[in-house]
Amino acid sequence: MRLTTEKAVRAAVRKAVDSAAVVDMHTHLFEPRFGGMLLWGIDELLTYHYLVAEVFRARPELTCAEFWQMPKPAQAELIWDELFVKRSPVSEACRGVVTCIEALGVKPGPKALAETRKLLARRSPEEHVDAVFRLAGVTRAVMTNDPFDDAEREMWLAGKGPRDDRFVPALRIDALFGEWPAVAKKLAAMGYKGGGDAAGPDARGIFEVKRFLGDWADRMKPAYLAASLPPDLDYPESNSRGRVMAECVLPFARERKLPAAFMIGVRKLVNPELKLAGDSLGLSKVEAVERLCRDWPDVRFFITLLARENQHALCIAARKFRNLTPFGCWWFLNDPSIIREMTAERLELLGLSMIPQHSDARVLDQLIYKWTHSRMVIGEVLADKYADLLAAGWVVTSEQVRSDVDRLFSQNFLELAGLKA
């Protein structure tokens, strides 16, 4: 249907975005068969590291040791009291909890913690997965699966429980980029024995890393290889990280036609007392991304950078290299004001050839608020762009809007990752 007024255009965009089926290309969620590794529920939401960092600002006299000694329910109650009862929950992380509570059918307010606990106590993990996916409009979520994690590795090796095909594996390989002697020791403990020194693996070590990757790719059937990397990542590099990248990971990705998803810019544990809440960020080297794309034209790179100041340069790099796809508004960028800026910048420079968002959810319930909030902002930016097209004389139709929105929220990723729709 042709849309002839700006009001009609905006209504059509809003409808398309609100009803779009999302494929969430990067989360830290697990299938229910992984048991306690799947985090869900109001206490997990409240004790997530976003809110842990906030509560220490509200209670500066509270020591980290005191907080970590509390049972999780007590931590949740403290955070609720400080950030939701004594203060208005205006931060994005706090507003996200409010959005989740309301979506679950509980009236937001000071008593909502108890009411939400009561509601969820009657649910199984499987029932909650069904409810959250429906409320978030998510059809599939890509997990983060790390064979270096002892508990997770045992789950994969045991193969217990039926698979839930809504959860798509991704092979996480951060540990391979550490100092080689330590990496070699970890690999040897899993049966992959290769030599080398501080400069990196020798020929046998390279073979064993690729054998490790092959075994786990065969076992998991991942959508991509994934790694979170520090801002000082360079390419090429004359160290063990550079050798593993150039002689193991990227050749394997090319051979298996597996995309490489690199999340670059995190500075780990600048405040170790805060644990997961203690990470920060730094400016990344976009030139290194360009060199990766130039030297490995047959590898598809999904790239997200953590610093806001890197986003424009990443868009320009993507204009130069067709094997580079920017994705998502990662971590500290997942705030409405920044999502708006980044989405507009990407649309203006790259058109529809990008992936505007991923949730990065570590708690199942976060899918609700991250996609509710992101749909709202992304929809507003898209509506502005279609209104601009209409004013320029372009024929805008509801069918084309719907097709474009589906491309952004699911089809781009599915096609680039070689997954079935």
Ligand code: HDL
The other form holds:
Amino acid sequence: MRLTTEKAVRAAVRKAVDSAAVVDMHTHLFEPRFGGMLLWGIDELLTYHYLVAEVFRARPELTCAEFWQMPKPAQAELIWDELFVKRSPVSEACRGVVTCIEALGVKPGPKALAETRKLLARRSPEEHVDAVFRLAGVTRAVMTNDPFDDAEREMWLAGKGPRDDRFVPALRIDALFGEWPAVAKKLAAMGYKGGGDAAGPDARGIFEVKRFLGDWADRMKPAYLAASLPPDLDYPESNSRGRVMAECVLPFARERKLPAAFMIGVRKLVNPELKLAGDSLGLSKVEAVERLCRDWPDVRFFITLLARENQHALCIAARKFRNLTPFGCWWFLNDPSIIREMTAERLELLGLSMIPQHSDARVLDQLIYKWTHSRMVIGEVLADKYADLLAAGWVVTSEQVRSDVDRLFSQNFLELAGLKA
Ligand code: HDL
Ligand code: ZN
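Output block for the form predicted in complex with this ligand, input the form predicted alone:
Expanding to the full complex; the earlier chain stays at the top.
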């Protein structure tokens, strides 16, 4: 239907965005068959590492050691008291908990922690997956599956069922990019015995890394190969990481037509006491991303960078290389003010050829808030763009808006990853 007024255009965009089925291309969620590895419920929501970093700021005298030795429910109660009762939950991570509680049907307020615990105590993980996927409007969530994690490896080797195909595997390979002697030790413990030295794997080592990747790709059938990498990543590199990248990972990705999803810019554990909350960011080398895309034109790269200052250059790099798809507002960028800025520059420079968001959810319930909040902001930015088009005299129809929005929230990823709709 043709939309002839700005009001009608904005209403159509809002409707399309709020009802779009989402394929979430990067999460840390697990199918219920993985048991306790799937985190869900209010205590997990409150002890999410984003909130842990914030509670230490509210309680400067509380030592990290004291906090970590508290049982999880006590940690949750402390965070609730400091960030939700004594103070208004204005941060994005805190507001997210409020959005979840409200969506789950509990009246937000000082008593909501107890209420939500009571509500969810009656639920099975499977029931909660159904409820949360429905509330979040998510149809599929890509997991982060790390064969170097002992517990997870055992789960995959045991092949416990039943599979829930709303969860899509992704083969996480950060560990391959460490110093080769340590990498070789880990691989040898799994039966992949390759040689090499500090400069990286030798021919046998290269063969064994590719055999490892092949075995796990056969086992997991991943949507892509995934790795989070530090800001100093360069390409090419004459070190262990560079040799594994150029001799193992990228040739394997090309042979198997598997996309590579690289998340670049994390500086691990700048404050080790905070554990998962202790990571920070750094400026990445966008030129390295350009060289990767230039030298491996048959590999699809999904790239997200952690520094706000890298985002414009990443869009320009994507204009130069069609095998580069920027995705998501990752981690410290997943805040309304920055999502707005990143979405506008991506639409202005890349049109609809990008993936505006992923949730990075670690706790199942987070799908609700991460997508509710993102739909709100992305929808506003999109509505501005269609209003501009209308003002320029373009014919805007609700059908075209719907089709465009579906590209952004699901189709782009499904097509580029070669997944069935
Ligand atoms: O490496 C990653 O996948 C990051 O997303 C980290 O998991 C990070 O801790 C995170 O949770 N970001 O949202
Ligand atoms: Zn992540």
